[in-house]
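In structure tokens, the next block holds one chain alone, the form predicted on its own.
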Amino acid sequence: MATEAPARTDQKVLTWKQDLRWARVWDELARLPLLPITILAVVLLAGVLAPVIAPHDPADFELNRSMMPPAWDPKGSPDYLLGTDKLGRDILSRIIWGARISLVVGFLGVGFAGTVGSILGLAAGYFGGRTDAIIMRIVDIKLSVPGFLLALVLAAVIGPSLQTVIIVIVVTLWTGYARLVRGETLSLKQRDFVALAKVAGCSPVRILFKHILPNLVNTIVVLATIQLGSVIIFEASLSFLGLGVQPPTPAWGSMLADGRQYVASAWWLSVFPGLAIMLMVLSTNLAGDWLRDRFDPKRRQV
């Protein structure tokens, strides 16, 4: 009997720990922004599987079916759920393919901007002195020029294309990462683990990328998630002005530009691409806010 009591106690403790672990899991799941994550997942799948799920070729046009309203309209067709544009191209198919463009521009633009800005910010914060002064003066010069004006100049000089949009985004956004990472690096390089790494004979490159950078990943990821929505609007704005992705490649911004003169007579040409942009940007912003709260201990305790 004496041996059974401790065994039962251990079993109860183990059960209690498992219940507590599952309770924490369910609590984390309950805090997830399910709707934004669902929208982002749908857009991601649409972009990846566009050749499979798009009902029509986005560049296939037929003037005989131009300006068809959505399927629920008496004049609409079930073959074209969201209607057609002035050239008879399927709106739904073009929105699905446009999601691929937005995702490519968003992830590549944010990825390259984050990489360049983080490396320069690490160098400025860790080495200080002349390195810090040169990098931060470049940042100050860049911040003194309106970002969209710089984007227009670069797009006009280089020439409108998908590659141009990505280059413009990197040139415009890297300064935000540089300033943030520099500030965090200035604080982290005073920590004991950095001093111990120096005593152990670690090189500056190893200290930067092995000891300091891992402590900045959460901050960089949150900033990248929040900026993803801004990048999507940036790309849509350039495409709207004709300086972004060029026809016949479908892009949400160029679809808005094509439909602006038909707002009164064919509202679906601009409403559906606009809704796609709004939902995508709103979802990325909400997901970024959740990540910020998740990675910030002070906010997580509230």
Given for the second form:
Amino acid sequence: MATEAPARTDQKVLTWKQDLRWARVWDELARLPLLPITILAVVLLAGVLAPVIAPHDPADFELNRSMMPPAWDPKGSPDYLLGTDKLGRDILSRIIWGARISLVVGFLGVGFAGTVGSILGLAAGYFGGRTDAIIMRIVDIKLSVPGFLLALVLAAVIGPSLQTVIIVIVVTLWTGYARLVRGETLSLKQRDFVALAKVAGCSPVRILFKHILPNLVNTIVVLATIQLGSVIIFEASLSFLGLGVQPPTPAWGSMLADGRQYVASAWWLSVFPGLAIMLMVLSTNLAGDWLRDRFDPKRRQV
Amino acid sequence: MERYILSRVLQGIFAIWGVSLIIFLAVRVTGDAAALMIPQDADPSEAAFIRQLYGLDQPLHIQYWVFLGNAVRGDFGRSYRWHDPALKVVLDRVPATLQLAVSAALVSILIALPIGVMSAVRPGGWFDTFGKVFALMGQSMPTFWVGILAILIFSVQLRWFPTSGRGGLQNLVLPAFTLGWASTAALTRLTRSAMLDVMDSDFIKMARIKGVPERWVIWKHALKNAAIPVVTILGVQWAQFLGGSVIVETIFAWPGVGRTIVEALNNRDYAVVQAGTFMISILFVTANLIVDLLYGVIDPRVRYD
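What does the same protein look like in the form predicted together with its partner chain, given that the last one was the form predicted on its own?
Below, the chain from earlier opens the complete complex, with every other chain and molecule after it.
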């Protein structure tokens, strides 16, 4: 990644070094995936500041202004930029509030799944034997079942809610981390620094968390970022089928489900929430690819 | 070879058993199964009656043995909504789901292979760029949105295809495209990278030196060898087709297993849920087994021992 600095032999060493540093910083900045970062920042701000920036209360319904088209349509109103739904609720405000759900589910889901999967993967890889056999058998079962279907059944049985969605995502996604971390742990535990830690009398827990895990953080974070997009789609799909976040809480998936019935008469109900999902997922995917190339080049795709 | 097949079949059975256990426990441990089956305002005596009727007053391990014994004989209980054995309800809908999943697989192969190959032939060319953008869109657009957009554009605006139902070829086009969409993207990228790997190898150079026409080199020599990872990923995508069929069938009112499971979940018809999930798992495990065995056919270097 290092690049050559412009050669300036006629200047003092100090300024040359400063220039070099700035050139490096500038280089890094220029390589940042600006578009995805901007979109993610907008979504993040929208989610955090939803009560402040949303033009209307997302739950405020008024049947008089039901199904208003977007502002640029002759029948639209500049007050309701992206139009209103069948109850007269403002689409833009609901999308802004919906960002919260996607962000909360995305980060918590990936966070918990990554934690659970990594710990089980570390244990399986390091201790081997029966621990490994049991954990990996469960992973095998998980992988030989269509995950989304199992998630649906679990969500319905536990009872649909925000917590349920997160639980179901963790149950579905931990296996990816477990496999990845187990494989890496298997090779890391053969290395000298682990043997030395053992000789020095470190406990297994200390070796796992102080010596092995730090070597895996990059890999885990990269996988987590790449998965963020699919988790958001996962949540939206559950909400779309009515098994995710329940109304009146605005979630992008359930907005689409509402809009589906009126696709012939009111296209804006289904186009804008879908666009929000697509932009968000697109930018997490691009950011994930960038992170992988930068911090985990081994797994770079062609 | 026989031993390999046997061990894979046993693994598959083990996995299906695992699913049955998960679903059994999910329905019974997370709540009162009887309460799930009756309306919330029902009389307590009705709940007790239901509990006795379905043996829910027995200890859990005895319930499980009864469940397992019945399941092996294909008895998942009766669907109280359809007034039929649950397995029959599901079996009636398997052909529709298979038709949709296979069509989706065909659609994604037919689109992904040419685009992937052409991208690999000229990396960085306009076709490659197109493929890249296409793949990114495929990964980022949720299936249900693709379905709704397809209805909006091709049914509502252009009136080319019907919006829902199952019937002739016309009814199949939109659902198959929608279901194939996400996988097409993944398959395109994979075909491209597999082809790039192969195109770099010595036997391709040799073929070119021999004077084999470039068209043959690409579509016969190279593609045949790039097929192995592509078949692998198709096996993985099969899960997506089966899982995604739940959503696509719901959008297009396609009378398949996935939509029936969603309806059964909403109606608390757990006999159908169990039978349906069981059926999808069997389809899934079988497909993966077939993919594993196909390796040997495509790549004679693969030996199963």
